[in-house]
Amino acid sequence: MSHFVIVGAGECGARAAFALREKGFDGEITLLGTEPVAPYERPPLSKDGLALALEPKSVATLERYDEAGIDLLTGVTARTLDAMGKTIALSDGRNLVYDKLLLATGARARPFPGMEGAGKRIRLLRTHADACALSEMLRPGQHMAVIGGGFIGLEFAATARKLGADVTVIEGLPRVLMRGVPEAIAEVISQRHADGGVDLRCGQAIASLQEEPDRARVLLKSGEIITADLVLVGIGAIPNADLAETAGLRIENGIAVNELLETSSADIYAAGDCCSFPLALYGGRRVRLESWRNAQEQGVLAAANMLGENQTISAVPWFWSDQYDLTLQIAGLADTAVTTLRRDLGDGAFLLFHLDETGRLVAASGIGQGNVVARDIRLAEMLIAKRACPSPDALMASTVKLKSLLAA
């Protein structure tokens, strides 16, 4: 009987198990998470998640998993991987031999430099554990600085004053969401925050951190200190990459991956957040994503090429967020766009259309309200799969709808 190893429990793993059943595959499988939970999904976590001291939102009830026949080993590590011998040595001493194998690793938070030592003053948020940490600090009158403009750093900032805390945003680059995020739409965000009583510091390089039992310093290159209750460093991700390292894996920017997410050795697969993957439809160029969905899709499609279906990877970037009552939602890589054009929704919605030198549509962003961008985006989605060049003048026009472009 065929043994399939799955390493990572989280979305994009327990997609990939539960998909492997669903296209009939009756051999044995085993799922491999380091936390000691079920695998849940992370969005929340910065989120309502945070705000509400929730239990983690759970991929599947653990009965699913005894019904499906998949053997979840959680709290355990995979030490080594010996692609050779196709055999990983676990944390608790045991020893899988597996017939094939899916890296699905995920990332982990990066840390500041020098922050390795730090106590409950300066934090990462990651893992549930990070949440249920966080959420005790949260409370009217204690300040939190955080480390970073990014989507992690501006939606703990947003839940945090929700719950009535401080905050104090510290950005090195000249705006928020610098990486990804047309500057229009950061302006929403920046105001939004502003509104909501964020003080917002952009351009502010920090020297170091400090930490005290009952308070954090950051030091800023400029001499001032910011005192703080805490600190939340979210200024990035570092893929878990390093147990395919050490096995020779091929490594760029994460485990790399063809478009069938196979990796430089025979049987073994990688997917989401862990692996770097050529993009057919914008030239084959290498990327990394980190989001929700292209966890899932990945992992049911790792799952469908573990069992010869030979499906390459052709899904559009998507990735959203939501701060206070917005929600921003983006499809499509937006930097080889030379062109930007605006379409006017009303309350202060609006969309941007990103063409190419060709007139060729390559990404979509919108924000507003509520869902009142999400259908568009949806159908900008489905024109940028198509490789669609729709008229400027059409894009524009808030009277046309998107649907007729993508009928025509």
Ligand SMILES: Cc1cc2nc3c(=O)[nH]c(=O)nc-3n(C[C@H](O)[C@H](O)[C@H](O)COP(=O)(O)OP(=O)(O)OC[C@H]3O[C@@H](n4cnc5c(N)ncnc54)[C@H](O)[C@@H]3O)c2cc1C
The other form holds:
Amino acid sequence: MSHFVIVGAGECGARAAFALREKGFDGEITLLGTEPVAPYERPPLSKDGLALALEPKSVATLERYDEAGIDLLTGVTARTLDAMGKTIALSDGRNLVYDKLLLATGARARPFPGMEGAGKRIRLLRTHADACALSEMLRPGQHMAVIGGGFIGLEFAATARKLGADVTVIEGLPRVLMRGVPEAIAEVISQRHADGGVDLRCGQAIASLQEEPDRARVLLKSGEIITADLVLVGIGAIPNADLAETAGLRIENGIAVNELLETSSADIYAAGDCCSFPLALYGGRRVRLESWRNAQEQGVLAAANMLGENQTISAVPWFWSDQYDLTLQIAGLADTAVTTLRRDLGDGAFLLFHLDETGRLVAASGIGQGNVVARDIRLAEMLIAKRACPSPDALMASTVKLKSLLAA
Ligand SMILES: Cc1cc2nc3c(=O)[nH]c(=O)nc-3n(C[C@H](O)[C@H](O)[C@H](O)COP(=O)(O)OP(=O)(O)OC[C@H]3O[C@@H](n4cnc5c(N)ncnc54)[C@H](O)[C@@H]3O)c2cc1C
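Alternative state: the form predicted together with this ligand, after the form predicted alone:
Now the complete complex, all chains and molecules, led by this one.
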């Protein structure tokens, strides 16, 4: 009987395991992960879930793994991979022999240089265990210093304010969300944080972090010292590619895969946050995404290709973030855009359409309360997938339905 092994019991690994069964695979499936809990959703960890951190939002109940015949091993790490011998050595001393392997090892939070030995007052946020530790410290009147004005830092800041903590966000670049978020949207978010009482400091380089038993300190290069009860470091993520790298697989900003999610080694696939892949929609350029929907979709795609379906990656990158009452959504990649067009939706909500030099829609982004931009971003995503070149006037006119552009 064939044995398919999935290393990494996160969003992507779990979706892949279920998809294998849904597609009729009747061999053995082992899904293993380092964390002591069954696969869960990470997005709530920095949002409302942080307040309710004690219960992770599971991808599926343990009964469903049982019913699907998926052997779920938690608290177990794959230590070494022998790609020639098709064997994985596990932290519990076992060796697994596989016929096909999926690496869905995700990413880990990037530490601040030198913070490795930090104690409970300087922390990262990636796992359920991290969220539990943070939520213990999040109390009204406590002062949180957040390093990094990216998504994780800003979502944490919004949640901390909701819970009554004081918050200072320190960002080294001139504005928040410099990576991949248009300035007009970043401005709305900055203003919302300012209105919510966050002390937002952009363009501030950090000299060092210091920790004492009862407080932590952020020393800015300007000479200023910010004292806090807790420092959250939110400066990005590093793909977990070590297992693949030591096994000799090709690495390029994560585990390099082709358009079928195949690595450089036969019968080994990689998917989700851990891998970089060529995106045909953008001229085959290699990207790595850290996004919940990408992890899900690639898990399903990897399962299909492990079963020989030969399906290529075609999804449009998509990301969302919730902060206070605002939701932002981004579809596509805006960095090749030369023109940005705006469509106002009322009540401060708006969409931005990003066109390249040929007039092709390469990305769309939007912000507003609740779900207000969701439908239009979904339609824009379909236009992006069609490589459409919609009329700029039509994109800007809120009276023109995006659906009609899709039909055209
Ligand atoms: C706090 C937070 C908020 C987020 N919010 C959003 C959001 O609002 N919108 C959005 O689109 N995305 C969001 N994301 C990103 C999204 O959660 C990730 O893109 C997604 O979880 C990636 O799934 P994955 O399965 O590829 O990797 P992961 O979720 O990282 O799972 C990988 C798993 O593999 C395990 N592992 C690694 N190496 C080994 C090994 N050698 N042996 C065994 N196990 C191993 C890891 O411990 C981990 O459990 C957020 C992420 C975080 C951390």
